[in-house]
Structures are given as structure tokens and as C-alpha cells.
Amino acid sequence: MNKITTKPVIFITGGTGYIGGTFLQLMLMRDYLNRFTISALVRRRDDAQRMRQLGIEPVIGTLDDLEIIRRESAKADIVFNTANCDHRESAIAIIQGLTKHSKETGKRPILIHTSGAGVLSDNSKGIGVAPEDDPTATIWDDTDFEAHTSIPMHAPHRFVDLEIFAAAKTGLVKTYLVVPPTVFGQGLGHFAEQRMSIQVPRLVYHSLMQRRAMYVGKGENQWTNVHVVDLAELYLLILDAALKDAAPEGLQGFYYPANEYFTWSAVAHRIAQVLHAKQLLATPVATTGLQSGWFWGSNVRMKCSNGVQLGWRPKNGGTQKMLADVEWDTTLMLRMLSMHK
């Protein structure tokens, strides 16, 4: 008599989005379905449609519907946010769910939870220096995780990732914090392909709107960059290793999925450029005056120390290809734009 055996359950929130749709991809690429069984939540009814087409169970609902979000959290074995680092309610109901899961089976599920890299920044408001330039400059390392748990709490996605620590320190789920810097590229598969990042594009918007390309102060300061697909092969990596209790994991889990530096100020001249060659904008020289804060007057500047030992490398471009992508970032938002006329 053959013995039956049940696939580990994966439940995705995101999946649908540019992050989560592009990681669903990969494991759709990768075959992780004869593996696993796999659901997403997803929104609209076409979607779920198209969710069954690829073999993917759908959830019908919204971040809002934290009961459906606990029930589905609690029959799964692995859980990933990708869907919205700010949203605390979301976050525990996917908590509760787990906390359930192990409470009940005696096995501690899995949650690999997407923050962001304005937890890192500081408002230098324009300043920055080449870390090759300046010894001091401030580097994150994902495996000094005594500096990443002693992060104020006014801190950006702050209030969200303390809950993930709190489930941590339960010992009841294993949990792996992905921390992403500028994401930038063309996602992958049918419901990312056409979804935006949002640093660069809200920049584009932004340069739309004012009528000028602009960066904060001197626009000296420097963020960290990865694409996409590099990011969704990081989920990959985690997850496999996660498995096998071969990756940090809790207070010790942080992931920065980091690949080159760039300035604001270069980013901006890219948008003028675009622009302007679109007759969009006047000029083809982006100027000062855009007002700071941690989003674009910053420094965030990391790197994937602990990603690195599961054999994580960036492969599909750095800050060269992030400028070239410009265009594309432009493309989608006019098009957006275009929509809501």
C-alpha cells in the first residue's frame, strides 16, 4: 500500500504585485509546484482565474480581511509577506496564523517577511561620500544583527518588523526578515511584467508633475540598489535553506539584498534625460530643490553578508542597468497616467 504524502503548504500575500509576482515566477520556472503547494491572496476575481490557469490556489480577500489571512496563515507551512511592509494588521494576523500552525502540528512554520531599507536611512539631506572615499561612511552589514535590533522605533517599516521579532522571540515561528534597497527592472510573469517599483518611478511622477528633474541638496547621498529577479532569487535561497535550518534565522534572520551604490543626483539627470527626449520636460539637466527626507535625501548603503553564505550573487545588473531601466520606469508610468486621465 502506498503511503500518502502531503506537499508543504506555501501561502504568498503579494503575489499579484511586483515583488511577490516576480518571486512566483521563478518558483513556477523553477517547478516548485510538484514540490509544494502553493496559494496567494489575491484581489480581483481575473486574477484568481488566472491564479487556478497556472496552478496556484487563490485566496480571495485583502490585507483587510485579517481573519481569511489567519485561517490561510495557519493551514501553511511557509508564509511570504511580500505584500506591504506597513501594514502592522496584516503582519500579526499572518503571526497568529503560525503561532496556531505550530501550536497545533508541533512544527515551527516558516515566515519570510519583506521589510525595506528605509529602516536603514538617515536624512543627510542630500550629503553623502563614496564608501571607498570615506572609512566612516556608515555600511549595514545583514549580519550584525545587534545594530539592526537596536534601530529607534520612529524608524521607517519599524513598527511592522517589531512584530516579527516578537514572534521570534516566541520560538514558535522561524522567521527570515528580507530588508530590499532600491528595487528596480522589469518584474517577471503575468502579474508582474507591468508593475512598478517605487523609488525611481515616483520619482518619474514627481519630475512630471513639477515640470523639472530635481534631487535633494547636493544630491550626493547614496542608496543601494538590486533587481528583481536578483531579489526573488534571494527568496529562493532563504526558503530552500530555511528548510534544511540552514540559514539565520529570528533576531539573527536579516537579509539586505544588496548589489551597487548610486547617487540621487545620478538618478535624476537619468529621469531629465528621459524626459526630455519624450519633449516631456525642458531641459535634460535635473537641478536641485526637491525637498529632503529619507526616501531620496539619504544614504543607504548595505550589504548581504549572510545572503552571500547560502550562495546568493547579483546577476542580472547593478547601477548601469538601473539608470538604462529609466526608460522602462517612464514607460509604465505614463501608461498609468494615461489611465487615470
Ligand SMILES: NC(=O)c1ccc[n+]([C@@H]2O[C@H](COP(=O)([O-])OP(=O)(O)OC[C@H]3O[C@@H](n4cnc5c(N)ncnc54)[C@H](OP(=O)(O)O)[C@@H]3O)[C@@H](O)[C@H]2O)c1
Second form
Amino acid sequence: MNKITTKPVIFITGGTGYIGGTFLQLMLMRDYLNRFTISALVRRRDDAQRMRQLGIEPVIGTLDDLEIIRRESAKADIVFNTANCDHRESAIAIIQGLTKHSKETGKRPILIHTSGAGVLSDNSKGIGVAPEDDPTATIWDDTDFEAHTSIPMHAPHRFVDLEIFAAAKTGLVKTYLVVPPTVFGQGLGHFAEQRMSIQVPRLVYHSLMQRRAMYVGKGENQWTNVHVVDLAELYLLILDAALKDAAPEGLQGFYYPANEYFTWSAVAHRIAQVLHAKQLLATPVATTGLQSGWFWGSNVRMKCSNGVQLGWRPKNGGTQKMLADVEWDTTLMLRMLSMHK
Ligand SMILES: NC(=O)c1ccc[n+]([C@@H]2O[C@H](COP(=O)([O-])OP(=O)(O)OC[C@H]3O[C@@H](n4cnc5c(N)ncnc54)[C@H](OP(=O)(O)O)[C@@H]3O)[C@@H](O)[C@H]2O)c1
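Swap state to the form predicted together with the named molecule from the form predicted alone:
Following is the full complex, with the preceding chain placed first.
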């Protein structure tokens, strides 16, 4: 007699995005569809059709369709939330769905939630000072869960992360918080390969608008980078380990995907070079004058000890590659701007 086995269900938000799309593509390349049923929230009908062609079940809706998100999360054994780390209501709906799943099945479902490294930005007020000149700047290590849990409420993304911690405390859901820094590089697959990241492309945009590439203060502040494919690899490692209860979880389940550190003045100078070569800026040199704030002016240096423990090794390049890829960021930005002419 044939034994009927049902595959665990993965539900992903943000599966058409830069991070989520790359991660989804990696799952397809590694035959995860043989092991899992995958469903993805999409907000466009043509994306739904493409998902279907790939063997992924589309769920049409937005992050504001809380009933849909609750329902799909309740059906799922695993949820990857990669859509918007500042959308608290959808995070709560996911947790409510997973909690229902847990109560009905007696099994603890998995939530892998994407936050952002702005939550680790220091107290320099984002004025571009070097870490050594900022007594509050530190190198964050994801094994130091006490340091992470004592981050103040007002830190970026924190108001959503606190919901994930509250879910962890119930013991009904296994939670894992991934905290990406500056993600760079070309994404993978149909959905992600033409999508932009956030911080560097937005600085390209800012430079075009201001006709000048700029950094904050002296631009000596440092951030951490990770290639999008390396980030996607970490998600898979966390998933595989979480299924075996072999990954730190809950109030110890932090993952800081970190490769190398860089200064924001180096990025601004590279943008100046690239835009000058395209005759879009008058000078190939960046100057001070960028608006202050955590986004481009703070220090965020971190280590991925928990990831390394799971076997994670970034292989797709660090700062040198990120600076080379400013060419790609610029191509995507110029393409997007020309679409809106
Ligand atoms: N990229 C980075 O460097 C970085 C670093 C740290 C943290 N993060 C965080 O990670 C998350 C994803 O970043 P990303 O770079 O992958 O962004 P992205 O390329 O803009 O992708 C966002 C994804 O979420 C979906 N989405 C957004 N709002 C939605 C809504 N209201 N309803 C349904 N779907 C929605 C998008 O769908 P559509 O395809 O329909 O637009 C897309 O699939 C963000 O919260 C971001 O802040 C990113």
C-alpha cells in the first residue's frame, strides 16, 4: 500500500523581491520543491502566473490583507517573512496564524523573520564619525543575545522585532531573526535579478538628484556588507538547522549576515566615479554634505558567529565587489528613472 506523505508547507512574503526572490530561486535550484510545498504572497496577477509556472502556489494579496496572511500562516509549517521589516500588523498576523497552527497540531512551526541592521546603529546620531571616535560604537556579535535583547525600543525596526520576541516567549513558535546589513550584488532568478537593493542604490539616486555624490560629515563611519546570494544561503542553512532543532532560536536566535566593513565615503567616491564616467556628474570626487541619520551616517559593524556555527561562509565577495557593483546599481537606477520619464 502506498503511504501518503504530505510535504511541510513554506509560506513566503516578499518572494518577488530582491532578498526573498533570490532566496526563493536558491530553493528552486536546490530542489526544495521535492521536500516542501511552497506558497508565496504576491500582489500582481502576472507574478501569480509566473509563480504557478515555477511550481509555487501564489496567494494574491498584500501585507494589509491580514485575514489572508493569518490564514496562510496557519496552514504553514514554516514562514519566511522577507517583505517589509517595518510592517508590524502583518508580522502580528503571521504570528497569530503560526500560533493557531501550533495549537492545532501540537508542533512548533518556524518563523524566519527579516529585520535590518539599522536596529544595531550606534548612538553617534548618524553624523559620519569613525567608530574609534564614537565611544558607543561596538562590534555586534549575534551570539551576544543579552546585548541584542537590550536594544532600546526606539531603534529602527525594533517595534516589529519585539513582536517576534513576544512570539518566542510563548514557546509555541520557533523564531529566528535575520538582521541583514547593506545587501549588494545582483539577485537571482526571474523576480530578483533586475531588482535593486536599498542603501547603495538610494545613494546613487540621491547623487543624481543633488548633482553631487556626498557622504555624512567626514564619511568615516562604517557599515557591514553581505552579498544577496550569501544572505540567501544563510536563510537556507537556518531553515535546515531549524528543522533539526539545531539552530539557536527565540531570544537567542539572532543571525547577523556579515562579510566585510566599509566606509560610506568609499561608496560615495565610487558613485561619483561611476556617474562622472557616464557624464552625469561634474566631478569624480564625493564631498561632505549628505543628510545625517542612521541610514548613511551611523556605524554598524557586526559578526555572524551563529551563522558560521551553522557552516555559513560568504563566497560572493565583500567591499571590493560591492564597490564594483555600483556600476550595476547605477544601471538599474537609470533604467528605473527612464521608465518614469
Ligand atoms: N536590501 C537590503 O539591503 C536590506 C537590508 C536590511 C533589511 N532589508 C529589509 O528586507 C526587506 C526586503 O528588502 P528587499 O531589498 O528584498 O526589498 P524589495 O526588493 O523591495 O522586496 C520587497 C518584497 O516585498 C513585497 N512587498 C512589499 N510591500 C508589500 C505589500 N504591501 N504587500 C505585499 N507584498 C509587499 C514586494 O512585492 P512586489 O514585488 O509586489 O513589489 C517584494 O516582493 C525590507 O523590509 C528591507 O527593509 C533589506
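Please read these numbers as outputs of a predicted model, since none were measured by experiment. Rigid core here is just the name for the largest C-alpha set that superposes within 1.5 Å across the two forms. Positions refer to the first chain, counted from 1.
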Q. Can a Cα shift of no less than 2 Å be assigned to Ser124 between the two forms, given superposition on the rigid core?
A. yes
